[in-house]
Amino acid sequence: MKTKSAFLFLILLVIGLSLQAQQKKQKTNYKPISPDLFGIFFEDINYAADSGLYAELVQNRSFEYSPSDKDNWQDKSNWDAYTSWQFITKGYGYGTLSLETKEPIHENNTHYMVINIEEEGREGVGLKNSGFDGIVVKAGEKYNFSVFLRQLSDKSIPMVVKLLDKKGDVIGEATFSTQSKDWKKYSATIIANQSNDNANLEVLAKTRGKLAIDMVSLFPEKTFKNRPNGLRADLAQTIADLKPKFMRFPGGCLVHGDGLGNMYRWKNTIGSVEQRFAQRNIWGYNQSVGIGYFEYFQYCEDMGAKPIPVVPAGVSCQNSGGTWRIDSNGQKGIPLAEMHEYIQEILDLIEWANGPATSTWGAKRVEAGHPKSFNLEYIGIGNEDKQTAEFRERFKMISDIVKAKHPEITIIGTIGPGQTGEDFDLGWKFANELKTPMVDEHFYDKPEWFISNQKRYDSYNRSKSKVYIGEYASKGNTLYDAIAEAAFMTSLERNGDVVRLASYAPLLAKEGHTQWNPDMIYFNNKAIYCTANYYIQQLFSTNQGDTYYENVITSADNKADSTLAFSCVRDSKTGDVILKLVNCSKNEHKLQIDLSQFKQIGTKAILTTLTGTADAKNSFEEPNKVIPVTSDFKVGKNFNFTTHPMSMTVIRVKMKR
């Protein structure tokens, strides 16, 4: 009898404890992952601000341009107050027009044009701007015009502004006059008569007199969700159409600028337009601020996405000064009897993103039009650092004082330029002995590079500092480059626990203003086309999971194949189940898909595939030779899915309702 209770105890003892293997199985089988896992990057590269996403239509508004915005590989002639200008004397008239810096508008805003009209002839003297590469106005739309002006002689001054077409016909205009002897702002609306893709604005005086001039600015009424001082709609839809979870900026290497006296400073960036400080861009050109900060956080709440600022971590980019040389070191600190009142202004930004009417930076946040708190959760410290002790004494400063300031911001760290190398290794060395709770890599490489490092994350530690990828791209726009990112991607999703963050760089570039390629999306002053890249990261960011699922996709023929790549997720939201299926070879590959685990899913799916020629690219020419096609798709609990060469598959399986 004891023999027999002896053996039913082990018969119950091993069934025990295979239902706590298949338990712990099935416990093992999926992880929780980062919910804003993909988002955008924008950096004013490229134009991508001013003659970009920024919808104002006049260039050198403020007569701001210097030489010194150039770089010194770059052409600096015509590059000056006087770029995109001219003096207009029509008619006969005649008068003269000067720089003047002696009573701005604003200290930050130092230079304004005076005209002396001798004799207004009979058609004005006044200034004809050409706008970055024209001006392109639509049939029947209005346009906003401004400018500040101060009457310099003693009777008010008839004024009209005028937009033109390049033969001289007048395509819309408005009228106004001078009324004060201080700096005034004086508004309009012009409604262009028919469409031009290359107009000219003039603003002209009628009558004999004298006045100063500056901010002229001229702004399509219908921006991004019809802000004031908004942004370009189409460009702006386009981005959103992304669906980011997040959005970092003002950059990259922007931020933390050439030399200290070029760094991003958030401060000089909010309030009126003529009150901010414009200055050289780091990519050689000027920049104008007109989108600031308040108009990036703005743009995140419109689009649902949360905003990440970057802010320089006490010291300039190592490059300061041309020496674009991985090994470089212009970097230079802020000195440290400097670093507080630096620090402070980072502790003011986050009252200003969070605080309540109540306090200083808050109510200027109020003042500016938005009441509620913008809900910043994540704030970058610097970009692609040299790991000098300079630099770590002045980041290990900003950061404890942060921490113990607001514990529920998470700081986001940098660990230099390269995705391996000599910064790198010391960067996370600091970041763990920091603790910093994210570092932010970046790495621009060939496509074989992303294909041959899925398993990237899969060894990183769990227990140290999270990551976000903060600059990825594959050196192309072709839809090679494109899958290669995609493969590279379902690793970030199967690593979604430790790859909190992850974004593609850069967002936009100007057609002939460019300074780094490839890009995401290109544009023109009346056209954009996505290229594969941007269709890779719509498929991930529109179809994104809060959770992984292993052992869902398998190789029908069980090999590990570097050129195949899958994930799976669920949308704790909507219930869904998303699988993405990649296949960088030239051969169709089949997969198994098991769907059994999951409860409470139907047949119905939507299918959406990217496929082609591994050359094959987008262009102004051909804008849709490469773009994802969708079609409603059945599926069963078991299924064989054929994939084909060269493509991205998601398959979207939808709830029982």
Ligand code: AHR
Contents of the next structure:
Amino acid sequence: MKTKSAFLFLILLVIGLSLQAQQKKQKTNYKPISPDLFGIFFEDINYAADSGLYAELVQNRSFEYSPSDKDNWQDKSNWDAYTSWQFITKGYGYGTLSLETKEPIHENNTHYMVINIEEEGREGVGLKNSGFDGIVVKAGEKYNFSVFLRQLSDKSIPMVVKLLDKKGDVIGEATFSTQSKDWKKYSATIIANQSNDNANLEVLAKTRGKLAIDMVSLFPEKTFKNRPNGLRADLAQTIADLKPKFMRFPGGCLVHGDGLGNMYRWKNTIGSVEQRFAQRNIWGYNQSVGIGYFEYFQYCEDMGAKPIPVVPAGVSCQNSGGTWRIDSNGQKGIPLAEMHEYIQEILDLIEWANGPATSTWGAKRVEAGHPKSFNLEYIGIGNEDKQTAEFRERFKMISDIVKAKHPEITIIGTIGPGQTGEDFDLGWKFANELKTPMVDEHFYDKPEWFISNQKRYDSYNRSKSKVYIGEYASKGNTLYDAIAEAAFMTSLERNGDVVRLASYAPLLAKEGHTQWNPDMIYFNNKAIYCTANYYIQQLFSTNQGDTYYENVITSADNKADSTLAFSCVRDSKTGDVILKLVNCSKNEHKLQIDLSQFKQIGTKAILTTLTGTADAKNSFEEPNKVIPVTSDFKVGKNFNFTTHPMSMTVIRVKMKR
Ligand code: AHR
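Starting from the form predicted on its own above, please write out the structure of the form predicted together with alpha-L-arabinofuranose (AHR).
Full assembly next; the chain just shown is listed first.
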């Protein structure tokens, strides 16, 4: 009897345990993941801002270029207040041009030119600007010209502003006259009567006299969303088409800057453009900060992306002074006595972004034309900083105060430039000590690294800091590079409970002005091409989900191979189930897909595939060599799917209507 009941008990126990295991399995079949996972990283590197995303067509508009903008190894000879400018005395006119600083428009904008017109000649005396490698204009389109002038002689001076082609023929012009002996802004609209890829802009005084001139500006009327002081429409739209969930700005190394005086200080970048502080860009040119914090926040809002500003952690870049060595330490800390003032600057940023109109800084946002809050949720502190005692002391001071005053803001800490190494280890240790909510990991590596590191986050401790992969890229723009990134990105979705944010870097590069390769989008004054890496980013960011499902996709021949990667997510807003299938190998591969657990989905799906040869890449000549192809598709509850060699496929299964 005893043996019988013991046996029965054992059977019941086994059934109970297996039921429990089954329930547990069902419970862990899915998990919520970050709804903000895929976003973008914007840095003014490769001429991404001035002459890129910023629609300003006049180069060196405020005469602030300086040889010190350049790195020591760069040619500084043609880089100064006169860069891109030419003094014009047309039709036997003559006079003099001088660079002055005595009575500027604003203390942040010290340089201006003085033109003394001794004889105006037939056509006038003035300045010509050649733009950023020429000015592109389109027939019939309007261009908004503006300039600050101070009349230094008694009588009003008639002025003419012209767009000219290379032969000197006029493409469009406008006239006005000086009206003030103080700095005054003059505006005019020029309509181009023909298209031209290499126009120049002339501003000429038509009578004898003397005037001071600054902030010579020309914008296409058609900017992104028609914003004044706006963004180049085609480029801004190409970025917006990624539908990023967030945008990180203004960098990168640009944030902590080349020495203490070169840090990116947000207050220098807001308000009227003539009052902003142009300065050396750490990448060896000048930054006008025409795209400043207001423009960054507004662009985020226009794209539906959350803003992620990154502020310096109170220390400058360890590579300051051109000491680009692995053990270099040109890092300098803001003197401790000034740290409270500096931290206040960060608190003011939060108030500026989110505070009410009644607050000091909220009022400035309202005054700039944005009454509503910008809903700032995240702030990055530092970028790839060397983990020194100076850094740690300053980071902790900032973090403690921001956390205490703004518990609603998620702080993102920094853990050095690499995916391993001393700064990485020390950075993580420090983040754990401080309980920093999120840390910023960076990795630039070969495609093979991305393929073989898909398990990286599987074992990350879920109770520690979450991860923002703020910068990553395989080292190339071939399809293979992009597909390797895609394989890795499926692992980010699988680990979307710990990896909360991720952004490819860098975003933009101008032809002929590229300091860093590879990049996601290449452009020149006229054309843009998107890399295979762009399309991979787009396939992920436009197909994000907020729940991750396991065991939906399996290899038909049980192949566990890192060249095959897949993920299944569901987007609760649309109800769609989204399958991502990546094949980095040279062979086709058959997968089994089991959708039986999704009761509300139908049979309709959209299939998108990016595929080609491993070495295929886009270029200005062949911008569409590697592009995704989309078609309608039908799915069953259980079906097989064969992936192409070297491909990424997205199957977006629609909810039943
Ligand atoms: O993305 C280019 C640079 O790479 C960033 O400025 C820096 O953070 C990283 O080292």
